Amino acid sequence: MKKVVKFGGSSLASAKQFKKVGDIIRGDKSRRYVVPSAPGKRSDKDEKVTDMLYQCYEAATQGKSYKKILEKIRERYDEIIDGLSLNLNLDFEFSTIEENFLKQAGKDYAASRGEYLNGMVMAEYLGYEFIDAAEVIFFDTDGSFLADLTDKELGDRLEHVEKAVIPGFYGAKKDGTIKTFSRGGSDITGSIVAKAIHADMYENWTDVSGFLVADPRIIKNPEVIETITYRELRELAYMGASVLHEDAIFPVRKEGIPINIRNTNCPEDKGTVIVESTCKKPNYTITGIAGKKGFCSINIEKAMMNAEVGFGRKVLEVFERYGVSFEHMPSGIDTMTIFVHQSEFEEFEQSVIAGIHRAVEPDFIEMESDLALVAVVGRGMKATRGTAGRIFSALAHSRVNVKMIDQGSSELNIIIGVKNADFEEAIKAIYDIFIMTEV
């Protein structure tokens, strides 16, 4: 059995966090292969490595003075490195780090040393090889991550080799420039590794016991989710709840192999499986809830508009013109409502109202400002009746109003539009309604 284990920051911030990952990781012989984060916060007033070395190459390539910025993050590995007992000297990878800061190596080059360095130290502390990720993680001149020459080449590489640490976050192109993921990019890297060695299972090890039905800071201490699929996961995910990088779960997907979010502090919670597919049934109805405030909607009216061939298509191309993306579109006979990010659109609301003017010629417009869209997400919503009207009762008991419905014919999500200043009471609602009274 193989197993990819990734660390976040948080479970690495420190000698004592190292020491609980290398017990987690010498507690099962099938977690074979490590991706690090570079270390994170150790209290609330604390800094991230990461953050550090940005500012730390921004004082480097403008002139200013850098090096107690640079001495402050030597000081962190060194605290980690001497808390474990290492004999592992980083002078050589410093003086390579400032001599590349000062010829303007890169932001992503900076970015990606908390990472490479931590992958060294993590390698020592195991007995693990180190590879340096740069070498098997590949990226075009533009920018773009080659997936197939990286599971390749990264295939081939760890095929003979029994244990290994493989940084996270970051990789390179074929120019040997250093190229990173967004941030929270280890995540990626974790999936990418499991993908390559076909791997039974991918641990991604964080600060939290897996994923959670609702937000804790509007809910007090939710329900986690035990198993979800990958479909309820994106849903989940852009709408707001994020534990894991969204882009993580496409390589694993695409062979099937199951995620399992874990805690480093509490190792012995089971923490949430996401899966393709599964027949376990959910603990409830709904797997989670999850949503985003700073919405607007424009509400377009006209007689026989369903009538009038490709009346959806002209509207939709005065927002593309202007860079505005549309988040949802629900419509009646005569008429259609747009529902967009509202600091995208702002500043060009009226030259899209002109535009939608002109293209279609409608009867009426309106807009509503500071709305929320809360998504409900379960897998067991489809083979359970009067969900929606749950949902909906749940609401109107709080007082809450409701702007907006939109169901997908998947019937995995119910998406619902609310004021801002309603948001966290909806989901409290919807919470209490499906998960306090089926408990």
Given for the second form:
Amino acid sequence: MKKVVKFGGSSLASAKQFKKVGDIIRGDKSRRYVVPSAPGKRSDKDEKVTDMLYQCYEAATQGKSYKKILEKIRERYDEIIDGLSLNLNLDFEFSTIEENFLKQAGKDYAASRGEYLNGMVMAEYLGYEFIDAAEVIFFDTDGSFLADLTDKELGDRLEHVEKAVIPGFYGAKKDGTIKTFSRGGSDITGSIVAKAIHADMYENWTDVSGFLVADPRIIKNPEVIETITYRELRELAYMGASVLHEDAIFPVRKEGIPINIRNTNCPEDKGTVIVESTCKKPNYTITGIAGKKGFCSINIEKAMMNAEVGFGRKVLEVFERYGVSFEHMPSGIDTMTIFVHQSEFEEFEQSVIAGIHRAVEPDFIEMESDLALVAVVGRGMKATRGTAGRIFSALAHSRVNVKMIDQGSSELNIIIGVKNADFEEAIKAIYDIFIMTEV
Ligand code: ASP
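Next up, can you give the form predicted in complex with aspartic acid (ASP) of this protein, since the form predicted alone came first?
Next comes the full complex, and the chain you just saw is listed first.
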């Protein structure tokens, strides 16, 4: 059994956290490949080392004073090293970093040092081999990730390494220039390593006990989702629910490797397992609820629209011309409604309207702003009668007016459009009817 274990910034923010991580790793022999993030926040007011590195680099390259912040970064690592009583001195590393900052080695280089140094500390603490991600994770000259090359090189390199620490978040281009993934990218590294070594499981340790059925800012103590499929996760993540970097899904999904989201502060919690497919019955009819505010709808009416071939294409072309992507497009016989992000659309509103008039000569265009979309997601909905009925009667009971309904043909989700002001109430009503009342 081989597991890749990735620890997020809050799990590695201090010596105290490192000790918890050490216990977790030592508690299971199969936890052989470790991917650390940079130290994160120790409290709400604290700063992430990655953010400090960005600031420090900017100051250094602009000729401003940077030494103080570099010293603060150094203190973060020294606190961990001293707290763990390690025999590790980072003098050489820090002077190299300073030199490279002054030589303008790049923003990505700067940010990556958080993971690089944390990887060194972690390797020393665990007695695992340290493998610099720059030697095994590759990017093309244009910055795109080289998946096949990485998979081959990383697989070859790790084949004969029993236990290793590979820092998250970065890799290198062929010329050695350091390149990072986008923020939160250590999740991606973990997934890439899991694929390369054909891991049995990719454990992603963070500070929550898994993926929650609904946003805890709206629902107090929501249930944790035990098992979720990649498709369900994608739907929920797209609608704003996030625990994991979206791009972390692809490498392991292809290989059928499950991801287990776990909580470093409550290691006994089982967390959420993300799988390709499962015959495990979900605990409830729905798996999760997520949503976003800030949409507007453009309702286009034209008599005999249904007979006009190419009507939809002509309308969508107008949106495309202005780079506005559409979210949903429910339609009636003589009406078509386009849902777009308000913030993306506002700038082009009048140009788009004029464009639609020119393109399809509608009878009438009506717009409504400040709308929210709520996605109710669940693989269990397909096999259950009356799911939509229950959603809508719950919403009616809570006096939420439904503006739009869109059920994907996969029957994996039902999307409901409501007013921004009704958003929280809608989520509460749906959570109550499925989670609180369903046993
Ligand atoms: N340290 C990086 C960040 O703060 C990457 C990560 O934590 O995954 O975004």
